[in-house]
Amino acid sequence: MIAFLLILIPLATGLLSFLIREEKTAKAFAFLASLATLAVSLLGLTLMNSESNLQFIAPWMSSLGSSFALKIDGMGQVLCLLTAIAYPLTFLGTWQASPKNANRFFGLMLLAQAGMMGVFLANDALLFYFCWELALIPMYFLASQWGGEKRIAVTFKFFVYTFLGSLLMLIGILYLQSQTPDHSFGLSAFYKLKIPASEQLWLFWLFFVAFAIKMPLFPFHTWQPDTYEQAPTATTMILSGVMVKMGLLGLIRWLMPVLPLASFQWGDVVMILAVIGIIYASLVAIRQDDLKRLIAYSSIAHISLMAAALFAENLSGTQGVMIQLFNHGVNIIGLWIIVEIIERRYGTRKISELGGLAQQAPVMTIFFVVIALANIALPLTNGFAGEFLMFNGLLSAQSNFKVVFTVLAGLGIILAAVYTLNMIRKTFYGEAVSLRVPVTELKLNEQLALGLIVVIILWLGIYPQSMLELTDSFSKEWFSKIDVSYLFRK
């Protein structure tokens, strides 16, 4: 019950958004059916996590043999719980904002919650991808009526990578559910396959390219940085602390496992894409004026070294990646709540246009340090024992080119450290410049939201067994599902 709950939630509360009319009640509103879902997810974590409440089936669309079925495992946990923070921290770090038509805005970023839910829980491929698209709808309209100047133009672009990438994937999903005995659509019945190896070639890119898509991943990226700097900042915080994650739980839940065979002898040139993304993306970074580009950027870097991490195919890249999912999360919103601060504000998202911050800002400043330095993986910080176990499973890939990819790979954290400590020293530190309005602190709502994030911050850098016995017993599971590298030796 408890999976069915994590989506019926966001979706109820979603649909009733749309008739209130007055903009603090829509944003109340929005922000207690957050906090429900988190309450919900926390309980899944604990008091109520037997295997009756962490599946869910009903019958739906019976004579196509899709069923609605959702089960929470390790994984399912893990993105869940990151989903059901993002939206709370995201309303409070926001609050000041005021979109227009406030219920309309907020009714779909809870209905973009609703489907990334059952992205994250569908164990039926009809219904996984159903979701896929339930998730992506809203977040259309939130960019292109929300957005920027460059709003219309760039949202069409999202639109068509994200909508090709998804027809590649159905013709893939209908192959399978064609080769089962039963035509199930059933995730178990799609594991239980034998494809041929000749036929897993080319059905891994159906699959992989409409994943790289909406990580994304090089050269399938190019709709990201437009998007995430023209779309409204909260429906940003959301696409790239959440969204991408779909990407990869799509890796790790439909393709790997599916299709083991491809997967292994695609490693390579996965790794290769994943490398190229990250130095690429790092070295654009640095040259980054825009804030919210540069995040942008930094996202694509860290997703990259995850998907390389992935496709190494070893326990501890995998373990890497699970707590990563999370981390990765909770930093990129902590660092869009502090750019969406300053550009409410200021008016002004370009580094060569603030300076000396930290002397009239003492405490967003210790904030936004605290979550860049986390972003880039110092110890003691949540992104460290992330970073340690995929850079360890990088080096024990099956791989010839394994000491290669880990050492262009180990360039990136080189440069994001170059970009983030610029950033943090044009931005805040320095001779202060003269803003249209006066620098002031943070509000009580901005500092509790990003006190949270340093909290979670920390205490998975300090204590990361927490995350790590959340998602053992998936991460065996699963390796022992893809593990086909005895095949190939000789």
Partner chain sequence: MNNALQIVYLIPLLPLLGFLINGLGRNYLSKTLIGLIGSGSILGSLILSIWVFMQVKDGNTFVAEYFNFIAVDKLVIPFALKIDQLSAVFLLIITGVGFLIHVYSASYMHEEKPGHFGRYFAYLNLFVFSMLLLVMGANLVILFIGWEGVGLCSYLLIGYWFKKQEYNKAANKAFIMNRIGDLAFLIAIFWLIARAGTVSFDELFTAVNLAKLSASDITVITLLLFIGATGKSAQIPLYTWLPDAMAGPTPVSALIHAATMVTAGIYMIARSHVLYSMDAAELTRNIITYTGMATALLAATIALKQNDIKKVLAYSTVSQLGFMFVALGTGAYVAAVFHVMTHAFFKALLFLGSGSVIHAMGGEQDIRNMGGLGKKMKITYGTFMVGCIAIAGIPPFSGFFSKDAILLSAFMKSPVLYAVAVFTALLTAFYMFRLLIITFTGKFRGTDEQAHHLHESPMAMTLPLIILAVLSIVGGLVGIPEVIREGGDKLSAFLAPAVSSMPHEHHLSHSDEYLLMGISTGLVLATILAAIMVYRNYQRKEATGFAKVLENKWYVDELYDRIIVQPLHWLGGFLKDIFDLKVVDGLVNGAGRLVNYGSRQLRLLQSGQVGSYVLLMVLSMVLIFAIQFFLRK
The other form holds:
Amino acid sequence: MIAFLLILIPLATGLLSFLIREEKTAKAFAFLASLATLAVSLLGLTLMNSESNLQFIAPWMSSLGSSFALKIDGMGQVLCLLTAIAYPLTFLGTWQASPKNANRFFGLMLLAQAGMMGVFLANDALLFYFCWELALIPMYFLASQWGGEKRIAVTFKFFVYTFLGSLLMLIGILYLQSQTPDHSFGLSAFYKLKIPASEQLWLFWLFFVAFAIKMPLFPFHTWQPDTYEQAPTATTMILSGVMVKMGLLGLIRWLMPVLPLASFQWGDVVMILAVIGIIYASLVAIRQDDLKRLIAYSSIAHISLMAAALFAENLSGTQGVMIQLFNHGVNIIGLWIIVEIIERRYGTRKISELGGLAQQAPVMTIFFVVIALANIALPLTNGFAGEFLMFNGLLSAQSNFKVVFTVLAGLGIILAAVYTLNMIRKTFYGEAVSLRVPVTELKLNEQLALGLIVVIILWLGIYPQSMLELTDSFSKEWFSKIDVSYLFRK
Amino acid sequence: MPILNYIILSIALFSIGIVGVLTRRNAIIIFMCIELMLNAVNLLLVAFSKMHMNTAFKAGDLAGTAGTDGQIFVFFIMVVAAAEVSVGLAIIVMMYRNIHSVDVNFLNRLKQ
Amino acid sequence: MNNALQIVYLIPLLPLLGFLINGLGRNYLSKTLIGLIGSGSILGSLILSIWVFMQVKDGNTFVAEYFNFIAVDKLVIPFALKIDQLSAVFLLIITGVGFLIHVYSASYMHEEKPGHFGRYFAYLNLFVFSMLLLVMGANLVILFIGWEGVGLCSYLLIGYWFKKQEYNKAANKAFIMNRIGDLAFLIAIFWLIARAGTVSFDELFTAVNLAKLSASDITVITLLLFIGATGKSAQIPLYTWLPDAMAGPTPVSALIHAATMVTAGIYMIARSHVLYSMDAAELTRNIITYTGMATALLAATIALKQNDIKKVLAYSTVSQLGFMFVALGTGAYVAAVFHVMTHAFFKALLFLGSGSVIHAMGGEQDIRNMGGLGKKMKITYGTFMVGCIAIAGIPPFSGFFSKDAILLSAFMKSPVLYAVAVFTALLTAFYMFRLLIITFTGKFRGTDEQAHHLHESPMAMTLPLIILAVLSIVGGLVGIPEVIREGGDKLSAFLAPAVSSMPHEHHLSHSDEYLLMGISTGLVLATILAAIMVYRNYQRKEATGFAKVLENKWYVDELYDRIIVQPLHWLGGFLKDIFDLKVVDGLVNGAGRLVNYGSRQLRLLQSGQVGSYVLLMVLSMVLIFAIQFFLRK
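Mind giving me the form predicted in complex with the partner chain, seeing as the form predicted alone was just shown?
Let's see the whole complex now, leading with the same chain.
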């Protein structure tokens, strides 16, 4: 029931929101709705062990072999919690931004939340695909109607790009469904499939491209910086904090356990792409002058690392990814909140036009520095445990090139320090430049949102085990499904 | 009469029709050429029908029904052709009323 | 085991609380209160450290586990603190010197605005917290947490005056260069996990787990750990950040960039000395020895021609750290720890003394504008001289004993190494006395305003100087060589349960040992005299020729800039402006354009000409018939 509520609440409130006329009411309504979702999600955490509460199955399109099957497993817990936390944080952090037609804006946001929840919980391929599109379409409208100057071209690219991926995935799903004995879309039926290796090898790419575009992995990333730059910040927060996790979830739940042989075979290729992505995105980030684009490229590097750690195929890497799914989302939302504040108050987000903000806005600086340090995985911030485990996983991978991969991916941490510290130095330190608007401190709602993020950062930094325990059994079960090393053992 | 003669005649008629349709621009002439092609087909159908009937008769089928479906087709085609003529001519008349010409090349403006 | 030791978590916790209170209350608390909280928390830790020292004096060790930091599969990393003799020594150094520097800072930084004053003390406390975590961690991961933590604090404190972009750049440089070492450190940890399955010191250094490591594993791991140490302890090739780090307030330089943080690398290697003592690690030991020696020599030559009082001390620190690595490389771990201790005393003293000078000169750091300060600042002059004598290594000052132990160990390794080490020690004596004489004797060369302003520093600053001077004099007595007094080497005896030096292959007779001591002491005395003669009547003049190369630090910074920084900068620009937009995005847009182009061409077929449609239809039919016809054949 919890699983169903997690989708129902945002869906219903999202639709209701279209009916509200007044802007303030719509905003407050959306905020309350997101809080309700958060409450339900937290409730789900406490019911960790009672299967019946976490599962939901209803007949849907039974003639096609599809049912409305939802289940909250370990990863689902983490991602639902992330989605549920991300929305109140986003609304709170961007309270001052007042989009036109607020009712529609917030309605679409909530609909997207319903879609993402569905993606994270679906245990049925058709439902998964359905929710995947349900999440995509509101995002398209949000970006194309409330976005920046170049929004039309950029969102068109975004839409075509991701839609292309979705279609490839649909072909893959339909093929897999035709292979199941009782023509079912159910996840468990997919898991039982024994697809011959030769077929797995090409089927892999149908799914992988779809997920790689969503994450995004090099070289499928070019839609992302443009979209992040042009979309309204609240949308960007959700896109980068939550939506990119759909790609990773796809890999974890729908690709690697279903096609374990191909995942093993193509593991090196994916890791090469990921490592290129890490270094490439970091180098590009070093030279970025636009705060939003810089963070976008930083996100590409982080997501690439997660992909590499997944394909290292061991428990340590997997657990690292699990905790990092959450951490990356929280941290990047924090960064966006501050970028949004800077852009709205000072009218620019060009690093070269900013400087010395630390003198007038020390509190904002502290928040930013803490979140940025978490972003570069300093110990005792949340990023550390995740990256530690992921790198550890990478070095224990089955690949022959694991040392090369680890070292090259490790260069990413150094480069991350370079671009992050330079950004801090140029934006916050130094002599204050004259800005159009006098620099002001944070407002209460912004302090609240950022404070919450910092609390999460420190909590998971000091005691990451609390989150690792949540996904422990999931990771073990998952690992047993993808482990094909027995085939190579003599 | 050998069947070959009928075939040659109908190929000739059909080809004249095609050439007419391809080369002429007057809608009425094109229309007539289309009729010519239809009739070429009709002729062929009747000829083959008769041929089948004769072959069956010689083989001992005295009922005389073999191959009659071809002739029935001809009736259908004639009915359709009649309907087509009425609609087609009406279009041509309307066309003439509108643009004072029956030249089909003027029709390309339909695509706009 | 003594369960009372479970409360050792208080040692790092007190500074952490100090950090939180000072950090959050920096705008509300008075400066006095901030100073009291900052110093008081360290004093609390100091008292606890002394208590801990008493507990482990008899050879006890203790591991306190609190909770599981990370536990995945078989890899369990508890949040655990280890107390043994090695960490006890470091605890005393950190909290002892740290406390003195906190007291000193309260006076030195008094001109700062209240908010910034609180920020300063918060950072300083956070640093002490991280450093304590570093030396108390019972496994490599906890050590690494402290390791990165001190790096962060160093970054924050170097860039403390964040209005000056120069300082911020130095801070970034320090952090990034440290990160390069950190990466190697991390990979070493992962390698250990992959092979031995544990990172806890107690479990790792057991025969069972060590047997799991092959010879090449040990070489790789020890080398990687050493690269990590070169970052933090400023060795070639990662040393250039330390002189730039002098941008921070002077007490910070004393605490972080001289006495404690930079010795973390030495601590880490001494902590894992079991690995380094294995036969398979011989290659690594050699690399450590020669890197340390090269660094010591290089930095000493640079220090000869530096004119910034803090820069001289910074290069001196790099050079002394090189000595410590020579000790580590030759297996004399105790000597390295001993030198860490004495160095902490006299280098902190020298830095605080220079702080006192800078304070009196109103922020001036160029020694060419000083001179004759000794008359106005007697205490500073006296204590500074003590520091110089100690670092030069004249008996019975502390530096003599620790340096002698290192020189002896170098001699055992090879006489050539010994010769280079002695030469470097002579350079040390030379540049230190150059600094002393130019700064404190002769005529004053600054402005009149500065001359008028000259004064001795207040009590809160001179008292730590005096205490440190006393420690610099007597601190060496804990490690008197056995040859001088039987049972005099108390430090070795104390450290024995935790760490002991590798035995030397052959033995040196007592007379030879005395001879070596005599040679080095005699040469140092001669060098000091030479320095006094050369710089007695110092005149400012432009450096030329080789001296200019030294003044410009062998142009190493420029070299790094040319071969690493600029190419990366260029590559980033190329990827951002050309590759990403033209190639990757170009392919994507190209695919879109291809579809567009294709449909535009296909559109032409839809001409609207009925004739052409029919023609195409007929042609297609003919084609189909033809195909049909030929295929049938």
